[in-house]
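Just one chain is shown here, as structure tokens, and it is the form predicted alone.
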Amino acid sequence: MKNRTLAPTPPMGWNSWNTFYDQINDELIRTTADAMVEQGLLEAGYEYLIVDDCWSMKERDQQGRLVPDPEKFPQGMKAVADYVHSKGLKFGIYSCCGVRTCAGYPGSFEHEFSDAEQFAEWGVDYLKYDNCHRPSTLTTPMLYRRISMALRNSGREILLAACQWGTENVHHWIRSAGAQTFRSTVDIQDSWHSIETIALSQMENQCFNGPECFNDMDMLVVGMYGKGVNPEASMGGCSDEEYQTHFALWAMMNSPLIIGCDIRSMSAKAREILTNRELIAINQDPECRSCCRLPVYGNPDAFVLVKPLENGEYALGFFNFSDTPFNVALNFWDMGLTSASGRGLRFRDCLLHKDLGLQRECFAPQVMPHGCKVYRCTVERL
């Protein structure tokens, strides 16, 4: 089979892990698929519905095949995938490069080709592939090359999302392993500290992002508000301001946008954040350019992200990680636009969805604590 491009831009979808942990079943997946359509998420670009760990029995059958848990999925995984596909969505599933998954279910070690064929038979379009319980004598580059080869020869196009946690210099070899996305951090938690830590840790790794191999900063916690049964992810929750900043950072930094809240009951504000077409357009820009981080005078916890877009446009993100309001100033010459050029920037506010007109030399919006402002700009003559 000749693989087509599976990830020209960062994948978008929903994953069960953050909120539901091991409490997954056929009804949850079907009603979530319904909600993805009814809430406008599919229309906004969220196309993958991914079932994470804990979907199978604890042992393989006598033929060595994976067995869906009959209590959770009485009709099997193909029936679930068929329903998801009937809604216009794509179906994702979870496995692991080790003997066991992170939650103790059968991993795909030494079963890579048979599991890939089984996933293809079920109609899987996306495989999240974790990094737990692998033999200590083997390196992860070898294990991820093995599953990539198996998927590429399974008879079906299946996106490989390598959940490798950023170890063993993953940024340097994962593209050659064949993965379309790679997890570069520890698991995210529903807290501002976790969002801040992950974002700052990946600023210097932006250069490894690009079409067909995106740096995955983990799933979105937007809209969780401290809810869910996952003891690792469901922390105290964040404010809407912090969730907005979280989404803006992930959009600007080319991370896959994989929702983790219960979208069947998400708040109006969470839906507004997650379906912001202008931020999604920045994340899905065809050029997939990396961001440049510019420091801000007078506040080490504030910065500006500058991202080139197609057609000569730019996305500008103004971020304030401090605990007090601050006017985050960008001098245009720091991004390459000198006053001698006779040009300025025309600003479009991507959060308020309004035009701000042509600005010259400097722009300094006030940004709330843990907040952000995001603009789409065109370069124009003054």
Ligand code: GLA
The other form holds:
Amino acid sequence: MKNRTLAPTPPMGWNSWNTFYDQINDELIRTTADAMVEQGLLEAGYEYLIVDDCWSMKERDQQGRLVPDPEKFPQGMKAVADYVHSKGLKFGIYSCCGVRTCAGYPGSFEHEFSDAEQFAEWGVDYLKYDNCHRPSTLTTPMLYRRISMALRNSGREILLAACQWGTENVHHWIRSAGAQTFRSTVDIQDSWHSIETIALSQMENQCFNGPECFNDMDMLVVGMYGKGVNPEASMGGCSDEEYQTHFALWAMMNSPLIIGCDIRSMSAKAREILTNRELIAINQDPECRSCCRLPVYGNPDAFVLVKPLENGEYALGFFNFSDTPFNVALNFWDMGLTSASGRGLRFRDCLLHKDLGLQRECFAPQVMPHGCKVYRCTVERL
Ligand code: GLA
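So the form predicted alone is up there; where is the form predicted together with ligand GLA?
After this comes the whole thing, all chains and molecules, with the earlier chain placed first.
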């Protein structure tokens, strides 16, 4: 009997794509594994180390098996997986439901069961499964059901991260296909515009998000600052304020938290944002409730996210997407707390790690442009 399922809360980890693109190799993965432990990321909950596209040769071998590129991974993928496991981490790899991956390497189409077995032999714990180059006559529900069945029959527990980009109403069928996460948007870029667009596009889809099948809003760009060799991702970078808001949105919206910067040379601020225990606890709350979005008076680009937590508390995120500072006002009755209840909210600031005391009826913190405030609140008698 299994004593845990694969994704009771949103998966957390690191992925090579955002910063390293096709420039991946054995040494990068090993030194990143070391950094995940040394920088305290594993301890904070980031357990998966995921090698994205471009790890294999351009053709399969004569037995139809995928072949790790000997220049990038001279000892093969099992050796890499063993090293990752020796650090207490889990190992993730990438393939695609089409004949080719997005970068043109062999995909798993019509090789689903044998590839899954091979991944199991190597010790893979997580498969990111992309959506490029598939026969135009086939729809994705069939192809994601296939790989899910193949993984479930591989003899090893392997999490399926469906990278389906939100097409074909993926929200409606992906849970029944068996995937643990589903990408719901186009690829993220290291820019405020991309963060804002992705977050707003998924507000209405929160009802499809929950334990064992999480809405993946794509990898984090926190700490990239426009760096990296990925021409599709590195778009000039963001301010720390914007990275903080990005992380708070992904945390509040139950997205998987998959880091995409070079953690071996991470800035102190990026580390602080990524390891904020109070925000991670909101993302990893065992009840995995979706948040709801409350509009605020006087600014269409400001809003509050409200997420009920397992212990009876509420996580509140105050966001200002506009270009000027704004007092984002929450009237408590908008989240169900009436004046007649005789109760107020006791606020704990999750970014400053400070208790703020009991508030009645309304709370209106000033929020900087593209900024946020995040609180944990208890409902208490006044
Ligand atoms: C797609 C995915 C990305 C990345 C690349 C790799 O664009 O959405 O996350 O995996 O393919 O080629």
